[in-house]
Amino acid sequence: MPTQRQLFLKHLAQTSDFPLGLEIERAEGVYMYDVQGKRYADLISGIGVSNVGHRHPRVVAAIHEQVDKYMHLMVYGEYIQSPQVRLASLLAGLMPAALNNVYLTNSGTEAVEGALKLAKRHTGRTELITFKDTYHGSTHGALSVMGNEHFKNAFRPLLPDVQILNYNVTAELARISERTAAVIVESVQGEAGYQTPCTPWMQALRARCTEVGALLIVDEIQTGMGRTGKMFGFEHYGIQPDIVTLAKGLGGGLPIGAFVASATIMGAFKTDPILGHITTFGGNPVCAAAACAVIEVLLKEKLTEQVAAKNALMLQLLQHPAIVRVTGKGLMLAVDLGSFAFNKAVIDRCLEHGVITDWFLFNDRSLRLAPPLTITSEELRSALQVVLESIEAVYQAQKQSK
């Protein structure tokens, strides 16, 4: 009989020639367990998804409760489904008052697709502006506003009329004009290695969009739901977006996304043509119920308020001669180790010793650290000890080889 690994490689479409290949049997809190019972500390939260940990009891209970009532009923937007209504109300309550209208999707890239369409429809303009080394998803529209040519070139032609500016460079903002439908920006650049903008630049970006009538889309897919120490990353900069995109941590492990705007802007989808943006499964009621539970957990357990102290602990512990610098915000840190070879060796050793880390799409020399917000100080210390021991082992092996 073929093994699970053999079937995985034979029948599941692969995204690379070197998948991690872990066979996980169960997960709980910060930890995952493979079929041999080996425990792994998840320091990347499934790439920013498990903000409230794996299988949080409140999320699991909400899923069970909703499954016992109903699952899919009808395409999005036709029936009044209480989990969708409740989730939209909760999200609107967390946003600035003007951002009071929520469109639910299945994923982050779908949220971006909807946001781009909405901006073009509302403004009547075609130009989209993005930034170098930004990541917004892999579907054609989202790929068009990705800021890395290496990942885009094989799939051209993509959307026309897209400009790519340098992130955090104020002089470039003059290129935003009356032709621009929208500027899409990450409040922290996820795949560039958690690069953070300066507040004056974000405020200048907001001011320039307002000046020329372009919409500002802030991508909070990886930064949202408390990960930066605020519910949404844009709150650090004193700005108000026109559209916000969400996903990843929103669903507590189930697939759901959203884009949020004012009712006036979102109303552009209702006419000329009607049904200007539609989805069959967007806002699936079970996923929406899980998302409601995630928001309740974040608020009741005050997880966002704990992020600053955990960030400080991580920065205190992440000290080693091999560490070039640490970038990021809150519980999303990138540890620059100088080269991909060094970083990959550390990642492999961490995995061997039961800690899951990763690198970044556009920054392979940096180690990704984005644990669940539920991680305790003791769990954090234990996992980072493995990371530091791995860095030291690779560092010493490198010295001896010279």
Ligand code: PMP
Contents of the next structure:
Amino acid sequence: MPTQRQLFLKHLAQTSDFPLGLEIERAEGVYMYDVQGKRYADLISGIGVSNVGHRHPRVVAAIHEQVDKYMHLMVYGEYIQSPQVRLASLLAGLMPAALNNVYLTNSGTEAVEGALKLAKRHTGRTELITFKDTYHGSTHGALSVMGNEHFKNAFRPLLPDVQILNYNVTAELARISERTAAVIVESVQGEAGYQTPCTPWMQALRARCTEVGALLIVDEIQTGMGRTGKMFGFEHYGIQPDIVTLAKGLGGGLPIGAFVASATIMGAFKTDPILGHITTFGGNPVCAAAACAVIEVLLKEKLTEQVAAKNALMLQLLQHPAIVRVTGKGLMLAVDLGSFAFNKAVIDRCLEHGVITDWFLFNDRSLRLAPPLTITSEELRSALQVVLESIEAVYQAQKQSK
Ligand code: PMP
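Okay, that is the form predicted alone; can I get the form predicted in complex with the named molecule now?
Below, the chain from earlier opens the complete complex, with every other chain and molecule after it.
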């Protein structure tokens, strides 16, 4: 009899030769349990997904309730499905007033695809502008606006007319012009290793887009749903996007995404051609019901409001001579450990001792810490103790080998 691991390696498409390969049996709150019963504290939330923890009871109940009524009925946008209507209304209520129209997708990359198409259609322009080391998804359109040549080059030709600017550099904003359909930006750059822009730059970016009539798309797929200490990251900078993309934490563990704009902009999908953006499963009613529950939990349990105190606790605890610096916002922190070798050794030791961390796609020397927002101070303290012990162990080992 082949083992699960053997079947996993044989039949599930692998995209690297070193998958983590944890075999988890169940997950609850901040913790996952493997088939041997070993407990792991999840300090990365399945990469920014489990903002309300794993299997939050209200999310699970909402899923059960919806499954008992109906699942898929019809392709997106035709029937009035109450979980979709509720979710769109809830999201519109959380956004600036102008952003009152919601298109539901299955994933983050599809939300980005929709947003890019919408911007081209609304402005009648083709140029798209993005930033170095940004990640917006893995499908062709989203890949075209990825800010990393290494991950893009093998898949060319991609969308033409894409420019990559340096993030947080004011002089570069002059390259946004009357030719530009949209600029897509993250309010904290996720895969770059939680790099934060300064407020004047974000405001200058907004102003430049307005000046030349380009739409500003803010990708809140990783930063959204309370993770930075505001419901959406752009709120930190006092700016209003034209289009916002969401996914990851929105579904509380089920796959759903969205792009949100004004009804006027979104109206571009209705004519020439009609049905300008189509999806079969986007906004699946079970996923939409789960997303409604996520928003209710975030609001009811005041999880976003607690992020600042948890961030402060993390920053207070994350002290060690091997830590070069800590960047990020709220419960998305990147701990720069100076080299990939050091970082990898820390990640491996953490895993051995029951704590899940990670590095970043475009920054392998930084440790990713993005726990569920539901994590308690005690849970945070005990998990970070393992992280700090691991940093110390690797630090001592490195000292001895010198
Ligand atoms: N945008 C950002 C900022 C992301 O972090 C991600 C996923 N890492 C995506 C888009 C793509 O989302 P998905 O994997 O759901 O397609």
